[in-house]
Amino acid sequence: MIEKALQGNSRYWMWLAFLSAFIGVGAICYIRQYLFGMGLTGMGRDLAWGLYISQFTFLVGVAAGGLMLVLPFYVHDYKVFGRITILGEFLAISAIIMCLMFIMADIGQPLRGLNMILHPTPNSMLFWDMVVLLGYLGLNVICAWVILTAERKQVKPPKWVYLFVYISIPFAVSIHTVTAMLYCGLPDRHFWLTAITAPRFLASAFAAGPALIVIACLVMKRVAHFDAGREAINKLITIIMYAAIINAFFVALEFFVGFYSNIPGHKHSLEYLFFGLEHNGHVYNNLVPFMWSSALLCFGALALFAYMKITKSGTDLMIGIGCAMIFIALWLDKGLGFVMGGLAITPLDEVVEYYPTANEIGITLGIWATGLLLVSVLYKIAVGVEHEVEA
């Protein structure tokens, strides 16, 4: 089946070449960081994490979002998702590989990653995060490839593969739950010290992942003649709406805890993110525009989806815009705000703002381009098999 990735028109190869250019830039930036050290980043003593870990946190959710296709199709026998379930599994593979690349970029020297395997520490959440990430990656590779091969041969998948499918369901939940525990297990960072972190992560994951899949389906409908079906798209939009509303509710709960209860640790971080925080005569507000943009995009997308539901209308363009708004909103919320908001207020009650360097941005763009290239190739294979079966 791999040969199908090598068959495409000029637009397909131009797209891969475009992504390869960013991958090249990212590789050059990473070599610079490898040679000169983490001093090339905007991180420091009070900012142990930065753009790399924030992207890792967001992409874990994108990977977990594939559960919203696997669970209805394999457990509840919801046949409408039959054509796109493989897309969720392939998206999870690409997202997990991107997560691992961001971790490698963050630890500086790649060989340090072997310490997790050579010197395991089961009392550390980082160890369990590695276990569930690698486990979920392996499960998706096995399930997706075996099931797609069976579909190409037009036979039923072997029964043993369904055991791996069912095991992948709790793994999908666990990858984001364990990631959340990395944050809420740090008592000196008050903004993260809340039991609602894991549910909030899962809610945002179940909106961001399906939103990206819907966008991919709309793109492939135009360029690859792959129609996922309006019923499947509408059902995904419903899932996205519920998940985004639940995520917004959880954010509102954080505001209640911080402002009504007047807890400084929560209140100061929320003030810094949404209104700017005055400290020692200086106002720190570099993330305020991003957080308000996130809120406006989220509620704007929900209003657009509600309009389409009420009027029983909605074009592919409207659906694509709404899903893009949700995806960007959640990226701003979790890919920037959550991590930076918790780090900006130090345990010594000082405010330290983070600004990523050009080198960090270059590596980040390179990793994102790698993920997009990988998912493009995997989707090309899936669509090629689908067309072969139809023929």
Given for the second form:
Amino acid sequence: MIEKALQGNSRYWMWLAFLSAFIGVGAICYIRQYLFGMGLTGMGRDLAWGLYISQFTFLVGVAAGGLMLVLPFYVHDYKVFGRITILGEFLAISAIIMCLMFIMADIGQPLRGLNMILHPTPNSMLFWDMVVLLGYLGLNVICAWVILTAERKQVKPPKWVYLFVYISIPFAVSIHTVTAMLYCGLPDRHFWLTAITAPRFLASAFAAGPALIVIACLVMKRVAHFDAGREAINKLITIIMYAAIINAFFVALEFFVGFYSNIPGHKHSLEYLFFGLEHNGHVYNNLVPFMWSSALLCFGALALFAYMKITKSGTDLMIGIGCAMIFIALWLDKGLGFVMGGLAITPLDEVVEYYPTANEIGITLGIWATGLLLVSVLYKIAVGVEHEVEA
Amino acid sequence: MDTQRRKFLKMAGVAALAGISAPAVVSLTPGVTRAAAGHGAAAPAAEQAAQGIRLGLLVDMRKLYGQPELMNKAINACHRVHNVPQIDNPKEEIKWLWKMPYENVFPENSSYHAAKNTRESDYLVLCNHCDEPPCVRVCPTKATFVLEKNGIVAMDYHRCIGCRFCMMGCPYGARSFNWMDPRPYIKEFNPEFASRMRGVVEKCNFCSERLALGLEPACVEAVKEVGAIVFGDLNDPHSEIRQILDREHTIQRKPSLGTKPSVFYIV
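Show the form predicted together with its partner chain, please, because up to now only the form predicted alone has appeared in this conversation.
The complete assembly is shown below, putting the previous chain first.
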């Protein structure tokens, strides 16, 4: 089936070339970082995690978001998702590969990465995160490839593959739960030390992942004659709306706990993110515009979707804009605010602000471009098989 | 140094070395059961039956008030013997022992109208060598571990992958990461102790390597003239540190987190 990725029109190849340019820049930036050290990033002693780990966290969510297609189709036999379930699985594969690349970009001694396996440490959540991520990657590769092959041959998929499909459902939940546990089990990191971290991660994942799939469907409808179907898109919008509302509700609960209890440790990160935190006469507020943009985009998209639902109207463009707004809002919330907000107040009660360097941003864009290239190639294969079956 | 003390330090040091050469086995559940410290409740000092050696350190701030040069002496001694690079950029600096204001060291203990000493003096800060260290709990490769023989939280710089999860776990900010090759920043190289490479985490090791030679920790020795830092076995009722702990009121950093620090302060 791989040959389908090698047959495309000029627009397809231009898109891949466009992404490759970013990958090339990212690779050069990474070589620089590899040769010099992590000092080329904006991270530092008091703010030791940055863009790489926050992108990793967000992308684990995107990978888990595929569950919103797999679960209705395989468990509830919701046939409308039949054509697009494979898209969820391919997105999960690409997102997890990006996650692994971000982890490798983040560690100071990448050549020692295998120590995670040579010296397995069950008390470390990072060890379990590796286990579930590799497991989820493997499950998705098996399920997607076997089911797509069966579809191409126009036979039913073998029964054994459903075992892997059903195992992949709790795995999707586990990858984001364990990723949340990286954060929510650390003493004295007040912003992270809350049991709602994992549910909040899952809620935002179940909005961000499907939002990306809807955007991909709309693009492929225009450029690849692949129609996911109006009903499927509408159902996905409903799922995205509920998940985004639940995420916003969880954030609101954090505000209540922090500001009603009036405990400084519970308030500081929220103040820093949304209002600016005053500390020793200096106001730290570099993330405030991003967080308010996140809130406005999220509620704006919800309003747009609600309008479309109520009036039973809406064009593809409106759907696409709404999904992009949700995706960006959740990226700002989790891919930026969650990690930096938790780290801005140090254990020694100082406030530090984070500014990524150009080199760091170059690597980050390079990894995103790699993931997009991978997802483009995989979707090309999936759509190619669909067209072949229809022909 | 009296002979009994020298004997003890040697013993502790040999224990430290034995721990380094043996495969790192991390004990996360000590055999002793104890009442769980409630959320927000200060962990009681008498929390466990004495078992084996648990090395601890006491900073008697009464002997350091108004004498920042003494603290600098201890810091310089520590950083010199351990080849700690002198990087002035706070983003990339490496610190094993350093000083900070009271409100930063004890953020949970701040008071509305603090005493003059509390307001104006700096306090020595270092790794607490916790009895329940979160850094050891989160490390994915066992590159940081508790030496069971003496309770020191040690590091294997050759196993560390540089994920910095321990820096997230440490509630005391005691760990530093080598953001670049540290060797050009070492002022005078001490061949007795290994320097580190870039991409790994490091911190105070309670001078394991000096204990093995029967020496006291460098910081203790540096301020010996006033006896401001006392080092010894917290589980030995006859040790100097234990006798001071029995006699004086001491405080620990962030006791409510249940990490059970082995560093005590008299303020």
